[in-house]
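In structure tokens, the next block holds one chain alone, the form predicted alone.
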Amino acid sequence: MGFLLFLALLVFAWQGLYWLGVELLQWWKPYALPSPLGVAKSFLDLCQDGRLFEAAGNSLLRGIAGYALALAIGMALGIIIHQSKYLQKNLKPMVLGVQTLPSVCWVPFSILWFGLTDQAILFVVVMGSAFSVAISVDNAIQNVQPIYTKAALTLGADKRQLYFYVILPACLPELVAGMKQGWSFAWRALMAGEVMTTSVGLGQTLIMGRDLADINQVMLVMVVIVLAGVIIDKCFFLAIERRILRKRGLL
């Protein structure tokens, strides 16, 4: 109840900036500066037609397809790294670096290689979230205690009863934790795949916005890309987070 009290005294707050400024004194143009009741209207429009579903539902699926390859990917890449002392010191840093470029960065790589289509920004989500989780990955095996490894170790485990059954239970937590950025990291990198292409979606409803000078469509599908991240989020990764946080006694 206090959240949303909160969010309609800032709502209220929001229209009041724009009547002050837009239509009282003028400060700005109504065309640079979106309103409540702007993004209202045009959250109506774009839902009559059905745009937005369209939209929100095509991102969803291209960002959880994505971040499903990109994690596979990154814990792959992890694993091995984790396994290799020459890798540590070598491709480690290798990809520290990669994972600080942003994502746009890759979008002429994918129009080069696969075009205006969907395959281009299935590869910018990947490239812009594997390299983050891989590095979440190996810290999260570096971090478990030795202890369990010796132990298990001298119990007679092999290499894939060690990871399956010791290091990656023991680093669950961790795990979650490197899963959640690698979403975010996936979810931020399929807007920047988007708005470089004519695939219908979530980021190119918010360039159609910008070439049509609507700034109220904009700032809906800002609004919109948030709600869908914090949705993600509370629905998927809490609920494991609490699942896992349960088993252990500490929730």
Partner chain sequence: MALVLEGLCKRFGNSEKDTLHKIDLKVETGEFVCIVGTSGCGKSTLLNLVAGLEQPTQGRVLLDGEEVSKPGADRTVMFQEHGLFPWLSVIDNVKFGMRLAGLPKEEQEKKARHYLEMVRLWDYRDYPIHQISGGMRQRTALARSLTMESKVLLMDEPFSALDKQTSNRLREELQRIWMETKQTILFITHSVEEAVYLADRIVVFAPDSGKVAEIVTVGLPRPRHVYAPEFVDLRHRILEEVRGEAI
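Can you now output the form predicted together with the partner chain? The one shown was the form predicted alone.
The next block holds one chain only.
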């Protein structure tokens, strides 16, 4: 409740600033400062012709597809790295290095490979997220307490049982945290990809706002991007994380 009040105050102050600075004293041009009312109007406009939903839906689907791909690739890579001391020593630092590359840097490469297509965006998402997933999978498995493995082995576990009945559940909390981080990387990479290409999506709607010099539309899309990211983070990942931790008495 306190937060909603804060938000209302912020919006109110912002609208006040707009009236004062743009309409009353004419310090700024109207295209230089968005206003809450302007954003709301932009929202209604974009809702009316369904463009906002189409864009958000497209982005979300693309994001989920890319993220799923990144999860599959990242998990496989993480498990492969974990299997071998050699790879852990040599490949892992490289993966860590590549992970520091901001995902927007993959865009030129991706466009050269795939052109201005959906695949190009997916590629950027996968590159932006898979390596972080791989690293966290390897870390998560490494942090499993040896006592669990020892106990399971002396209870007769074979290698497959060890992975599925012990290591996987033991590292689940850390794994979900890693997946959550992977999602936030994927979402950012998605926007980087969409801004640079032409497929219908939130990123493209953002760029269209710039082309129309419509700062309210730009602001609106930014708000939508933040909201979508936050909602998935809180409603999905945080909920799963809390459930797992509560079940184990860690919360």
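Numbering follows the first chain given and starts at 1. What you are looking at is a predicted structure, and each value in this text was computed from that prediction instead of being measured. The term rigid core refers to the maximal set of C-alpha atoms that superpose within 1.5 Å between the two forms.
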| property | result |
| --- | --- |
| After fitting the core, Leu25 CA displacement of 2 Å or more between these two forms | yes |
